[in-house]
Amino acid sequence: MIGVLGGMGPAATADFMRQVILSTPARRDQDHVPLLIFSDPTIPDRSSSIIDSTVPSPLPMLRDYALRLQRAGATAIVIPCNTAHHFYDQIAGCVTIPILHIVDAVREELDENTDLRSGGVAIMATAGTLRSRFYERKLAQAGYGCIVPTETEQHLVDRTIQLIKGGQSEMAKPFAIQAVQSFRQRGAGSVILGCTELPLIKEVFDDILPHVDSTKALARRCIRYISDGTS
């Protein structure tokens, strides 16, 4: 049973569950992946805590909820929030079950799709995720060159995420389009939707650049874990 440490944000968690269901080759209810979902949107903002050490940290709640999922019977945990992976080691250190890393899932998608490997890979994510640099480190180890946003591009990405979280997806789309067009002009061959809010408007990227949906990648990773038991 996969434990889902969610609520960051709630719509992204719901999309993760939907992606697991859609990606599962099931013919009946019993063929689907067992999920135990813990969704608490009151977890303090992850990006803010990375950038500003004076604001509340989400880590105590993340550790507590991971333990609750383990005690409730989860055999592995996923966190459908990219920025929360800044705290991955501390969360993983308090449980004895594996936590499937979202960047490992994204890397597997890149490895499997040759269309995504031409040119640099742009990272579209929160300011906290970029400050943490875990995408760059993990992808560099796998041989991928990353394109990180300029200050102007990051302003567009931050505004996109803020509007989606506020339930204003239509207003978010022009900002997202501007950011991805700029990535393409700088030589990006693909873009990682490295915030689980971004796949909620992923249709806007289809005609601009090939993209990796981090939510779908993590969902597919869950299904592989259930199938073969490896994290």
Contents of the next structure:
There are 2 protein chains.
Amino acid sequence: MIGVLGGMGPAATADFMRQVILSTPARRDQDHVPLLIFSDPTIPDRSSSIIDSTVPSPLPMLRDYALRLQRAGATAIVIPCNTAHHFYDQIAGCVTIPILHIVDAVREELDENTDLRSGGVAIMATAGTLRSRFYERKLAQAGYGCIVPTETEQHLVDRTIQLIKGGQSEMAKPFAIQAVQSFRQRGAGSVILGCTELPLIKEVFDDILPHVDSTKALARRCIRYISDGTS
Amino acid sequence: MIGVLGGMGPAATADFMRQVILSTPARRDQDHVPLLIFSDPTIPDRSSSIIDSTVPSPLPMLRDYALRLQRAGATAIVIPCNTAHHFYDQIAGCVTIPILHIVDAVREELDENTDLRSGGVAIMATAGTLRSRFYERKLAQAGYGCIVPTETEQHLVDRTIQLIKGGQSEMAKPFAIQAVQSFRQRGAGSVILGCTELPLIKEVFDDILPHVDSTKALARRCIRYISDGTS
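Alternate state requested, the form predicted in complex with another copy of the chain (shown: the form predicted on its own):
Everything in the complex follows now, all chains and molecules, and the chain you saw is the first one.
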């Protein structure tokens, strides 16, 4: 049983669940993957706590939920929130079961799809994720050059994410489009939707740049983990 | 925290989660409802076990999950599977927290919407749910007259549900349409989508008969429970 440490935000967790179902070849209920999902939207904001050390940290709740998932019988954990991966080592350190890293999942998508590799790979993520630099570090180790947002672009991305979290996806779209067009002008050949809110409006990216949906990547990673057992 | 005993099927559980999010007035993650979801698609088929006593019963797993949800901190339980409500009393008997009944949720939707009450209310559900007769009994107590499917109509409904569970929603639609058209010809003024797979294709019902989506009804019941505390 895969444990899902979710709720960050809840719509992203529901989208993750849907992607796991869609990625599973199944003809009846019993062919699907058992999931245990803690979807707790009250986990303190990850991005703010990375940027401002006076803001409450989500780490105690993240560690607590990871332990609860392990105790409840999960054999591996996934966290469908990119920003929470800033705390990956500290969460992984308190459980004995593997936590499948979302950037490994994204890297596997880049490895598999040659059309994603022409030009730089732009990272569209929260300010906290970018401040943390875990995407750039892990992708650089795998040989991928990243394009990180300028201050203006990041402002557009932050606004996009905030509007989606507030249930105003339609209002979010023009900001997302402006950011991705700017990435393309600066030489990006593809864009990583490196915040699990962004795939909720992924249709807007289709005509601008090829993209990697981090939620879908994690769902596919999850299915592969169940099939071959490697984390 | 609401405990969700799910996975029957997994897409219906994901739909329930989505409906809870959509029914919540929220502007940021922290405004949403914490959910703890066991989505175990390996729970034995509910409908078959009601119809054929030689088939393995889902009851031991349903009771086990209800207890695990209570132990993990859930303050109320919902089961986004209509057929599993055949076992309602036996599941409720092993926990001390309330289980919000899906038919109560559906009845509340009927009470609130006058356009659903002209003519009889047709029940579209699994053969197991209809054999169990809990919908008819509970709705009759509330003064609603039900139209139950003929053998031919039930065959269409069973085929619809089976195809949706197998990921073939497009192929399911003509069967669903034929069943609902037949209900209308027999005097139904509305139809209850009394299997949580059916709302996954609910757009096909729009032009034929007004309907109650049991998944959405349960999600709304859940939000009301959190607001006013009555089960």
